[in-house]
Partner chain sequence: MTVDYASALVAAVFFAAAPLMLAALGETVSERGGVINLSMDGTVLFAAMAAFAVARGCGNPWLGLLAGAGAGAAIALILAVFGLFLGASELAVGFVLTLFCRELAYFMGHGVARQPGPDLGSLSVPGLSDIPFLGQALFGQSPVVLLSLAALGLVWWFLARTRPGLVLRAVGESPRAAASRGVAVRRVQLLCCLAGGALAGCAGGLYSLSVKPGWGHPQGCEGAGWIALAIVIFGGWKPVRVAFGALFFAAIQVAGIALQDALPGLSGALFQIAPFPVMILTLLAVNLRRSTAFREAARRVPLLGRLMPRSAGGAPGAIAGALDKGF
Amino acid sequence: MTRRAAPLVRAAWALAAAFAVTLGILLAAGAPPFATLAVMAEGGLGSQAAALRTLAAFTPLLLCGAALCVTFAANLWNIGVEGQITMGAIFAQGCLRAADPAGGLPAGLDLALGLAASALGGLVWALLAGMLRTHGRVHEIFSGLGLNFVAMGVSLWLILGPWKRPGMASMSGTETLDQALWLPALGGRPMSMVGPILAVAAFVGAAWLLRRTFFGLTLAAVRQNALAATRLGLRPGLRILAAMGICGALAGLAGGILVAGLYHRLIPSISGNYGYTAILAVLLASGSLLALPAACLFFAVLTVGSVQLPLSLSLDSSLAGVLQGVLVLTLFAARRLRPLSRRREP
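Atomic structure of the above chain by itself (the form predicted together with the partner chain):
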C-alpha cells in the first residue's frame, strides 16, 4: 500500500463499517434497509428537480465548510455557525424587506446590499463569540452554542412579532419577498445559480487564504502554539477575531442566499442544521481542502434524500444526520486503528 493510497483505503474501510452500522440501526428501528437507502438515493439524485434541491443544500454546506476551514485552521471550535447563518438570514431579510423594488435602486444593487448585510450579520454574531473568547475567556463552544439558541429565538420573535404577516402571525415565516428581490434564475431554470457560484468562489478563496498567504501561515502558528505566537508579536487574539469574522461573514452569506435564493422569506430554523452538518463534513474531509466539496456534496444528497422518508416509509428524516454521524465516527476509528502497533511510551 503506497502512502498516497492510504487515505483512500481508510475511507473504504470507513464506508464499509458505516454501511454495516447503518444496516444494524435500520434493522433495529424495524425499517427495510435497502428500500430505505434506495428512497434516499432517489430523493437526492433521482430527477432533475431532486438534483437541484441537492445543489440548493450543497450551497450553504460548502459555504459553511469553507468558513469552518478558516476557524479550524486557528484551532477554534466554531459551533456557532448555525447561529451565524440565522443572523445572516435575519440581516438579509431586514435589508430586503426595507428595499423598495419599484423605485430607487436597481434590483441588482438591492440584492447585493442584502447579501452584504447578511455577511455583516454573520460577522457580528461570530465576532461576539470571538470576543467572548479573547476578552472574556469563554470557550467558543459554549458562546457559539448559546448564541445559536439566541439567534433562533430572535428569528422566532421577528417572525411572530414585528415582521409577522399582515393579519396573522404564522410559523410558516414572514411574507414572501417581491419577486424582483429574488436571486435571478438564469436560462429558465427553476433555481438561481448565483448561490452555488458564490459558494465555489468562497471555497477557492478560503483555500487560497489558508494555503498561499502569510495570514494562513499565522493562523497555523496560532493553532500550533498561541503562547509562541504571542512571543513573536503575532497577536493571536486579533487573528482569532479575524478568523471568526471571516467564518461568520461566509456563514452569514449562506443565510442570505437561503433567504434571497431559496425561501424568499425568513422562516423559523432557517439554518436547517446546515451549520452542524458542515462541521461534520469538515471532520469527514479531515482537514483536506480537496475532499471538502465531495464531503459536502455527499451530505447534501443525504440531507435532501431523507426528506422523502416520512412520506414514503414513515420513518423520521433524521436518518440523514444518523448516517453522517456514523460515517464520521467510523472514519475516526479507521484513522486511529491502523497505527496500533506503534504505541508511544508515556
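Right, the form predicted together with the partner chain is done; let's see the coordinates for the form predicted alone.
All you get below is the one chain by itself.
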C-alpha cells in the first residue's frame, strides 16, 4: 500500500465501521435501519421547505464550525461556544430593540449594527473564558461550561423580566421585532439568504487565516509547543486571546443571525445546541477545513430530518442525537484501529 493511499484506506475503514455501528444502534432501538435513514434524509432534503430548514440549521453550524477550527488550531477546547451564541443573540436583540426603523438611517444600517453587536457580544464572552485561561489558569472547558449557564440565565432573566412582552411574561420569547429589522427573506420564507452568505464568507476567511497567514502559523506553533513559542517571542497568551476572540465573534454572529434572520426575537435556548453540534462536526471532520462543510451539512440534515421520525416511524426524534454521538465516537475509535490486513508501518 502506498503512502498516498493510506489516508484513503483509513478513512474508508473508519466510515465503514461507523456505518456498521450506526445500523447496530438502530436495530437495538427497534428501528428499521434503512427506513430510518431514508426518513431522515427525506425530512432534511426531500422538499424545498425541508431544504430551506436544513439550510437554516447549516448556517449556525458552519459559522460555529469555522470559529472552532480557529481555537482548535491553538489546542483550545472552546466548549463555551453555546454561551457565545446566546450572548450574541442577546446583544443583537438589545441593539435592534433600541433601533428606530423610521429614524431616517440608511436602509440596512440598523441590521448591520445589530449583527455587529452580536459579534461583539460573542467576542466579549469568549474573551472572558480566554482571560480565565491565560490569567487565572482555569481550563477553557470549565470556564466555558460555566459561562454557558450564565448566558442562559441572563437570556431567561431578560425574557421574563426587562424585555418581557407588554403585560405578560412568556417563555415563548420577547416581543417580535419590527419587520423592517428582519434580514431579507428568501421567497417569502421565514429564512434569509444573508445568513448562509455570511457563514460561507466566515468559513473562507477562517480557512485563509489559518492556512495563508503568519497568525495561523503562530497558532500552530502554540499548539505544538507553547514553551518553545514563548521563547521565540510569539506570546502564546496573546495568541490564545486572539483565537478565542475570533471564535466568539463568529459564534456571536450566529446568534445575531438566529435573531434577525430566523426567530425575529430572543427565545429561551436560542442557541439550539448548535454550538455542541458544531463541536461534533469539527471532530467528525478531524479538524479538516475541507471536510467541515460536508460534516455540518450532514448534521443539519440529521437535525432537521429527525423531526419526521415520530410522524413516519413512531420513533423519538432524540434518536438522531444518539446517532450523532455514536457516529463521532466510532469514527475516532476506528481511526485508532488498523485493518487486520494492513501491515505495521515503520
